[in-house]
Structure formats: structure tokens, C-alpha cells
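Starting off, we have a lone chain in the form predicted alone, written out as C-alpha cells.
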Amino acid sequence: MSPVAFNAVVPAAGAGARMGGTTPKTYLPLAGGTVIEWALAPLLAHPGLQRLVVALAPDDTRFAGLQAASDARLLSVTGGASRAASVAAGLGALGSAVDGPVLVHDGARPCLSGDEIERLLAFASDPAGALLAVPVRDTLKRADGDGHVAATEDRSGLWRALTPQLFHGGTLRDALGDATDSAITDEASAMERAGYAPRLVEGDPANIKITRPHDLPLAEAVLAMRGGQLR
């Protein structure tokens, strides 16, 4: 594995309203664990991980009961009202350790592979940072206000952003600013607005984000195919 030492921040303060129900999507059951346990597992398994900060909702009472929460490298903080605010809170909790490579991974992405982490860490010294992404393969349609096709869009050069995303923690902290800009939808967009051009590193299309109920059986199938187990 890569000898690069890194820290990680995992924003997990969202409610996941599109999933329905009262349980936040990060705590939904998945393959003998929960979504967030699977999201954290490949990071915790990497020998280069120094510290992992999970940003939680203010009223979270579930995380402390997970086995992963007892890992000495892990600490939790209260997240913010947006993803950017939660990431900023996580970076703040790193203290002086923020001045080095930081991976930011979604707490609702349970199918990250160790190989993807390795490919990303290969660019840990790039001042512009890097992110996992996959090229857009499907034909893209733009809709009009009535739900009809208005145009077919050119997909050449388009990529779908995944996580983790890797940046120098201090640079990302500065790019996020006060974390109130609604145009910041991921860490790479904050870096772009600060004048950087992050590198696209091809990830695995199976690295899906849990957003709707049908994503859970897909994630379970991926994990079963890999034969992985929670530590």
C-alpha cells in the first residue's frame, strides 16, 4: 500500500430525506453493519490513516454505539447545516494535522475500494488536489419546464464526481472560507472557485452514494461480490 500518511474527514450530518423513514441513511442496515460503518471501513483499514474526523448531526445518538467509534484514530465533531460547513468543522478538529493530505469521503458511500484510495493517494503532493470520478457514459438530456426533452447535451469531457476527494487540508480550509457559499457542492468545487484545477482520477462506478431506497440492494450486491467483512 501507499506509504503516504493522511488524515480524513467524513461529513455525516445529513438527514437523507429522499430515503424516507426516520432513520438517517448513514445508519440504515447494510450487509451486517450500517452504511456509515462500510463507508469508514476502507479508510480505517489503510495503514496510512493518522486521524479520521466524522462530522455528525447535533442530535446524533447512534454513532457512539458503533464499533468503529472506539478506534483510537477516530473522533467525532458536530457538523453544520451544509456539507461544506460539516467539512469545515472536520478540518478544524484536525488542528495542526490539517497541514497535510486530507481525504474527504461521504458517510453515505459504502462501496469505496482500497484500490481507489491507492490511486488517489498517488497524487497527494499535487497542490491542486485530486478527486475520484467516472466519465459520463450515458446520453444526457436537458428537460424543459414541462418534463419534455429540450436538448441532447454533449457528454464529451464530462465526469461524475465521487469521493474521496484529496486536498491539502489547509488549502481546502481556506477555499471553503465561511462555508456559506451555496455554489460549493463538493470540495473540488470550492477549490475550483479558489482558482485550482483538481486532477480527475478514474474511480469505480460501483462506488455509489446511498440516496434512494433502491441503492441499498445495489450496495449490498457490490459488497457481497467483493466478499468483504467489517472489522
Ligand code: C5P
Second form
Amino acid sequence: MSPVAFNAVVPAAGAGARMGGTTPKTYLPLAGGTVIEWALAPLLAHPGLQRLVVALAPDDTRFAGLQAASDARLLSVTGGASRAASVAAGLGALGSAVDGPVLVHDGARPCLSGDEIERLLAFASDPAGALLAVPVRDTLKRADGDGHVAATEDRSGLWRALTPQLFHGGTLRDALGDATDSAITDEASAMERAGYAPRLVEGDPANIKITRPHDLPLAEAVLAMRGGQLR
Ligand code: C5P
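For comparison with the form predicted alone, please write out the form predicted together with cytidine-5'-monophosphate.
First the chain shown before, then all remaining chains and molecules of the complex.
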């Protein structure tokens, strides 16, 4: 069976303020490469990938120097002030290819597995789209603003959204609209606002987003355990 053909958008235009330091988190060193190279690798390795658009910060000088930048399927655009605006810019660069399945993956998620991509692509023709997510397993506490517990929340039916998220590109573009709403922290929430109910596809809890400095050794351990190589 031939692989599902898809395009991809990778937002990588954020500054990553929670990491501290001056290097954006996507360019931090990780397992013989950088965070973004590991985030791109499983997408570039997939035989169904047609085109991949990376949204970069306006002052980015690093991406062009990466080996992945020379891949003929890859192009870059300038991202926007929010993640949603960066994704919208990426969709715009797809041209007519936006009219098909588009997978959106954070440039700061270096531990995506090929198996997760496969599970998501099984829903490529679902008009509501699909996203990787993991069920919440811990007990949830609501804070009172003063470091104390105000309440214990019911965790049943709650999932944490990961990426990739997969939608028909044109539908997602319309759902993102002018992409200025700060409540839109993932593509699925834009689709939900437009009246769709995207499918939850169970992902791997190891598919973490690099947000804090201690996330890097965790990602390093996951990649070492898998034994994959960047080049
Ligand atoms: O900030 P956060 O961790 O949610 O960012 C997730 C992804 O979105 C990162 O890869 C980041 O570079 C990207 N992003 C972007 N444009 C922005 C803000 C974040 O492409 N304006």
C-alpha cells in the first residue's frame, strides 16, 4: 500500500522565554544536533511527505546552516507574533498544496516517533482532523493563587494535546482566520471554535515539548533509548 501523501508545517518562530538564555529553544544542542533537527527528522524520513514549511523568526540566522535546510522538499517562511500566526504563514506558503492533509508539528518537540505519525495519518481523510494526545493520569489540583489547593478537579475524560495535529489544510487556514486570538494555543482549538470535533489519537508521553531547561536531558534520554541517528 502506498503511503498517505501529506504536507507539513513546523512553527519554529518562538523565542522560548521560559528556557532563559539567548538561544531560541529550537536551536539548543540535543543528542548530536539541535532540537529542531530532531523535530524535523521523523517528518523528513516519512515517505509520504511532499513538502514541509518551517516558520522562522524574522531575525533567524541559524536555520539556513542546518543540513535539513538543503532538503528539496523544505521551504521556510517568516512566522508571526503568535504560534497560530506562524502556522497560518506556513499554510500560506503551501499554495495549492494546502488543499489536502497538512500535519502541524512544534519545532520544539524532538521526540516524535514514526509510529505516532502513522497512527495520526490513519485519519488523514477525516474532515474534523485529528491530534495526538495523552490521557491525564495524575490527580489535578486547581491553585488558589497563593500556592495552596483550591480544589481537586475531575480528571476523567481529560487529555493533554501534543503535536503533530492533522487537518485538511484549507479548512485549518479558514479556522485560524486572522490568527490573532491568544486563546488559540493549538490548531485543534481553532478547529473546535469553527465547529469541528477533532479526533483524539493516543500519542506517546515521551513526545515532550522543550519548555524548561530540565526537559533537555529528558529528551536526550528518550532519543538515546531509541538509538536513532540524525545523520
Ligand atoms: O511557545 P510554545 O512552546 O507554545 O511554542 C510551540 C512552537 O511554536 C515552538 O516550536 C515555537 O517556536 C513556535 N512558535 C512560533 N511562532 C510564535 C511562537 C511560537 O512558530 N510566535
